[in-house]
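First, one chain by itself in structure tokens, the form predicted alone.
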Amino acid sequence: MMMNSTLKTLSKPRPGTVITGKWHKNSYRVLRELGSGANGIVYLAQAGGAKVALKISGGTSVASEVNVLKSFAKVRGSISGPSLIDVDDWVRPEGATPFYVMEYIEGPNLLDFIRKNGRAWAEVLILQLLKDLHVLHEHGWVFGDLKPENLIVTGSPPRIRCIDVGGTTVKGRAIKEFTQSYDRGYWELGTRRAEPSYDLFSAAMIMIHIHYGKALVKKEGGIKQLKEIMKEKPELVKFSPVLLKALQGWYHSAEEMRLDMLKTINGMAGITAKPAVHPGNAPMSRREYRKKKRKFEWLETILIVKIVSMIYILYLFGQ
């Protein structure tokens, strides 16, 4: 996706350059660069003794994700997005350039730490993330543009963080900002409509690439090439049932596709890839939904102190 035309007419701030706010008068001082995407870039800056990320952006592109952000403030501790800090303009002589602040949050991308610290965080980290989607689908919004580059891991223990919400979408409009190896339109399995369904397939192919090795590149479109791909490496093999309900779009919701991989870590029987469809080929009710749901709650807290205290032990030892 191309450079809002705006941004592609102003220059770079460098390193060093101070902006300061035209209205709230706060002033950040430029570290450099950690990214750029279609709405707009996104630099490491100082403000006082702290780092913040300032993200310069088009003015509609600034509207969108500043409420995005404020979402993320009303379910503070449930979504894993960086907290908002400062909405404002930088006047310079080429006019009026928006900006916002954001908590800068430090650490490797998913793929960085999976390289460094072993693939068996996969299981942890994408339970963790699809609980995080779960509740930003709940409050209507999509992730969108989900990729290994926009997930970052940090702390102790390790926590998965999303950054970079600037693909994030209302439901039900058209996906705004993609990255094509995530994107089921790339692959032909599906529109780019903002729905819980987009993200999990983005969340299934960074769970392929992980295994994998590398970004995947369609060479025929479709579900059989990545079926192929996914019978080459045992770990997908044994995700396979919940990676392909999530490919095809047939996950009603994040919480479904992590109970499904729960149950997978568990060696318990029954998941199938198919639909979930039940007598009378009606979609699961949500009283249905909810009796799943808490006969699964136990299950995920065992499962998780377990796992996490095993390769937290690991890691500790890595150090």
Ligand SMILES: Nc1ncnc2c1ncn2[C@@H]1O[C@H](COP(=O)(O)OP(=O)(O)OP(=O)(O)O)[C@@H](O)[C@H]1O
Given for the second form:
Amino acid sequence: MMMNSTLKTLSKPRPGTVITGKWHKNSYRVLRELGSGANGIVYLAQAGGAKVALKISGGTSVASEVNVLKSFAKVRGSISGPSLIDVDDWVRPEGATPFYVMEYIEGPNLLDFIRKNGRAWAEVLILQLLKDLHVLHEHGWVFGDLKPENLIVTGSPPRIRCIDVGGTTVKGRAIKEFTQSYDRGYWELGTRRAEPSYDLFSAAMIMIHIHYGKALVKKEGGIKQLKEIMKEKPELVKFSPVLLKALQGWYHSAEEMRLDMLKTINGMAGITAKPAVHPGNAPMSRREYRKKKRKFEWLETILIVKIVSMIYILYLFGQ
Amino acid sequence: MKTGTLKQILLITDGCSNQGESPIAMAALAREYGITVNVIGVVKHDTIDEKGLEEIEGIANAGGGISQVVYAADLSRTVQMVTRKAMTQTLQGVVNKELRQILGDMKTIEDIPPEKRGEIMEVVDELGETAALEVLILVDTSASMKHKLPTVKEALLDLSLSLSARTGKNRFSLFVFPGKKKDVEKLLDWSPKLEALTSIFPKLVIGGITPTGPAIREATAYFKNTPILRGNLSDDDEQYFEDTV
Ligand SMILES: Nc1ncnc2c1ncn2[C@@H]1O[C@H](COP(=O)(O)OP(=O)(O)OP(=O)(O)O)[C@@H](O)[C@H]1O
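Switch from the form predicted alone to the form predicted together with the named molecule and give that structure.
After this comes the whole thing, all chains and molecules, with the earlier chain placed first.
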């Protein structure tokens, strides 16, 4: 029912259509539609011998998403998003439509994969996800719209990958896109400001979704309903100390949560069920950082003045 | 680059106006004042008549905004998305204008190679995060909307939550139409949060007519008449946005 107001006026490319870019002149033959969402439509396409994913969008989202994918490419090591192949305009008599081409990530989404291969995979894949999130966060990004549909399990051995960077937001800003069930704002458990703990809430909700069997609908805000649900499944009971911390925003990094999960799997005790050091858990904004830095510089100056005057006094005494 | 105040009217309705001036003309008028008009059509099942749909799209088109037709259940997500996209669209307009001044008359974003658009988008994103935003919410409370109002309330609280995560300042006000005695009634004066809604909404009186056009006209006037708490905003903001949207 949701319609993209700009896209709905343009006709869709049919299978077999060849899309040639205005600027780079690369051609892509559309094979089929992979899926569509609020920001556009994604097609499976062929370029030379290779399969690629091509996203067409009527709005400004192409430029935003390309920005995210480009900065992912700069990060060495793995950020699990698709790699960017091309950006261009598709010119038709009706007008130019921006599109971008990315690596096609082949495989079932997280839920389908687990349904087929067993829930034993849940822990492994969530651990992989947390590792990727850590890298992403370290580079100043928050994924935002983390949900099972945006997670694809690919290859052998199976590896989790994130698609749809439409929600990926610079740390400290307002989350660009989210999905209710996995959004801590909807559950009244935090703000929609992009911080690592925002993603960790979603990761915990995904874990709950996997074992509970469906996406949760809020009956009342807050942690109570989620606590009750976690009592129903043994897998969730086992992880509940970790999940509760994640749901309440008590982890400051994905790595902390990952280590706690590893401890739980090993049957090790010792997960502190308290928020760690700073209870506010808000990351420092640039302004705060600058303020802190300035304060530090002040202290430094005072210290230097003190030391210098002490040396001076010693000097005077020495005379 | 300076950031001004973005002004939006968010109209939430379920169909056709049946009283007063043409809402499309009134939306076009609002646009002349630098106000963007967005429309969300809330439908029950797949039922929205052609005429209603045309009007919804017409208003958004004339008001330089975005329209979206949704089921009540999708309302929260849509309200925040429409608001955000409309902001981006307006800012893109502003940035495009600046670009034209730099690059010469004939250039639009489409004449710029895709590689370079990213930088422009970064500016737009940055402005969207930091710009001050005023949203006047205009809710249709004609009889057919009655059972949708609790969902509308939820969606608006949710919008307030989303926007409060931004660095920029937000101000909201809420009008309903038809009002008790007049076409439009103000329920909430400009305020930074929408929480006050919770106590206002249950008291709503539901009317029979749908004076959408007059409602948009009054909403537009309300933007102009309020002594705007300028704070650290510069005085030429208004003019700045007026001729760019
Ligand atoms: N790189 C890719 N490889 C394989 N499939 C993909 C890829 N990108 C997108 N898809 C498929 O296309 C669908 C829609 O893409 P995407 O989620 O990016 O669109 P969207 O408009 O951002 O949607 P949403 O409203 O969920 O944010 C996805 O659910 C997925 O099935």
